[in-house]
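This document starts with one chain, in the form predicted on its own, laid out as structure tokens.
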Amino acid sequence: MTYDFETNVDRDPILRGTGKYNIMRDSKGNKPPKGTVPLSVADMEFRTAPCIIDAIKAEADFGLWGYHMVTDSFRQACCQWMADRHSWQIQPDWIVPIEQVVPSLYVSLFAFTQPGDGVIVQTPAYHHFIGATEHTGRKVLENRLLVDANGRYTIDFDDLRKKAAQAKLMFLCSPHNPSGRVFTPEELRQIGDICLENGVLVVSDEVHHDLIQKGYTHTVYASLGDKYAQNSVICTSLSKTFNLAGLCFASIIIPNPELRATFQNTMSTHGFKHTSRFGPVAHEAAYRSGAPWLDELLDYIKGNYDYFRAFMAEHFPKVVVTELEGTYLAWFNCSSFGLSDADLAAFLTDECLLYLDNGLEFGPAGSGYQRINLACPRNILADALGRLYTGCKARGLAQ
């Protein structure tokens, strides 16, 4: 492996602040014990590809970082990355700067929705699709997932049809987050035709779009098709592909023209001007020179996922673990455990100093689960395993 994978990097928050730590607390809202493992917020326990410090140690020493524009040689490196990465074709200047992703998702509200306008939300969902639509007075249609009895779960096309005929607009997780469900062209082209028969606009989030294990290809909802790209908004980053969720930027895309500047201009108004200059910096190194490292880190990310697996196959046979087929988060459910989603917070937190993303986090299709960040150097995801085992060996719980 030319890469490393497997340092602990002290992310002490004293020193850092870095937010996963600080948000962490125990069932009474304490600061739980020093030791307790956060394998909760996306983002990963790795350094980022050398690339892409050397290409931030470069502009941190040009020492000039003005108000500025995204580069020509940065929109060519977009595209480039799209097309080899996603055999997706576009065009320069259908690429929207902006701070994240998950303004971006206020912002697609904001433009193309009005309050009361109802919105489609695939449950079990991250937490900001509901957030957003709740927080800016629209309404959230649930359109739950189905879930078979090996975890695997598929969209259910007869409720999403009813849903479209109330909706506005559809908040599209591709690959979907908490689920790691990669959908086949078949299912999104599906999806597509409901949404454009019933005149819903698909604002799809594929942040995770490059987090896609070997087997399984992610396809970009807009490159369906021309009909399917000119009604839709598509929010990337690699902001999770190379943990630069810090430097704050994302490229949204968006083929169709009239759409594209309605985003503008809702942005202009909702005050959204410029971007970091490091964020793009980052970004374009990691397209033109970061795919040795993302190939490395897959492979790491799948190793981590088969121990996890086979670790509750050995001690817990009765949780089933969803398959991962794209993002670094694995989804099980533990309703085998007898606890309530409180009790099993209050257990993992409290007695094994494991600090997770509670199903609950993701609406209530995700009761009974937990959801567990697997981009991490081994050692810390073993430790982790063996804290919920000799915690559930002591409450009897151990399977």
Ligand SMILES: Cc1ncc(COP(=O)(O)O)c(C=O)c1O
The other form holds:
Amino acid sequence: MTYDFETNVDRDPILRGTGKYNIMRDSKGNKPPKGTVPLSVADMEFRTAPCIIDAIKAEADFGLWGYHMVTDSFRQACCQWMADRHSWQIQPDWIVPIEQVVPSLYVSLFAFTQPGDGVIVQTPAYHHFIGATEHTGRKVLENRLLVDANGRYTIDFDDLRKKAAQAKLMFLCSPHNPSGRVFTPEELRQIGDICLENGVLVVSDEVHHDLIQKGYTHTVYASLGDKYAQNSVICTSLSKTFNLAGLCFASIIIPNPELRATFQNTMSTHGFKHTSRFGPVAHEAAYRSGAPWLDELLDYIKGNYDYFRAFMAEHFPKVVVTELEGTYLAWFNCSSFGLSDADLAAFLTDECLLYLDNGLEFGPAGSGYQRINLACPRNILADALGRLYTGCKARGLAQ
Ligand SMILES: Cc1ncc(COP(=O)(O)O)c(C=O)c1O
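Switching conditions: you have the form predicted on its own, so give me the form predicted together with this ligand.
Now the full complex is given, and it begins with the chain already shown.
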């Protein structure tokens, strides 16, 4: 390995304001004891790629950070990345810079729907899809994914057809968080056809688009063909891929000029004017030189997933671990522990000192599940799983 994914980085929660450490709460709403391990929120315990650190240092040395517009060079680098890694040919002016992906979900709702309109969300779902829809007074139309005995998720197309008849917009999460599914072109085309037939705009959140395991290929929704592209808003960022979430930058790619103008106008009327300078600098460096680091990262995450899966198979054979096709977030069904969702969460934080994402954060479809973040040095993962094992033994839960 050329890059270092093994060294533990001390992310001091006080000095560095590290979000995932600061938001942890135990079952009584108190901060859990020091040393509780958060393998929750989707950011990584790895330092980003050296090429990005160098680019940020050079920008820091420049010392003049006035208002910023993304450069032509940034746009070209993004186009090249999409062509090289996703076989998707885009034009530089399709890219709309914004601070983060989540605000782009809100802007899409304001731009393309009215209060009361139906919005399709495939559950279990990343909580902001439901949150943004409800906060803006739109109506969530749940299209619950189907899950088989091996924990593999697929789309309920009959239900999707029914929901599409009542919807204006669909939030597609591709690859899907938390199920880790990388949807096939056939699945995406079926979604697209149903949406086109019903006049439903597809807002495809592809923030995990580069985190794809070997044997799977991510298909950008808009790359399916022009009719799909013209009815889409594609939300991308390297924030997950290269651990840049704190630099707050995303590229929303909108091939249709009318949709793009409406989106940009809505951004403006909702107060989005400029992005920071450092976000696009980091992104350009990653687009141009980050691929070798990313390829090693993906291998390391696969190693962690294999370790996790083997550990669970050995110690908790009744726990169903879903295949990790994409993302670095493993999703697993703990119903066999026989605990309620609340008791399971309390057991993990209070007794195991382990903080994961509870399935219910992804809606009722996540009941019984936990999501664990595998983007950490293996010794952290091993420590976390050891805590789980010891906690379960003490409780008589080991299976
Ligand atoms: C599907 C999905 N979209 C968006 C985000 C957040 O992106 P951002 O930080 O750019 O708002 C996440 C983070 O976990 C995510 O999983």
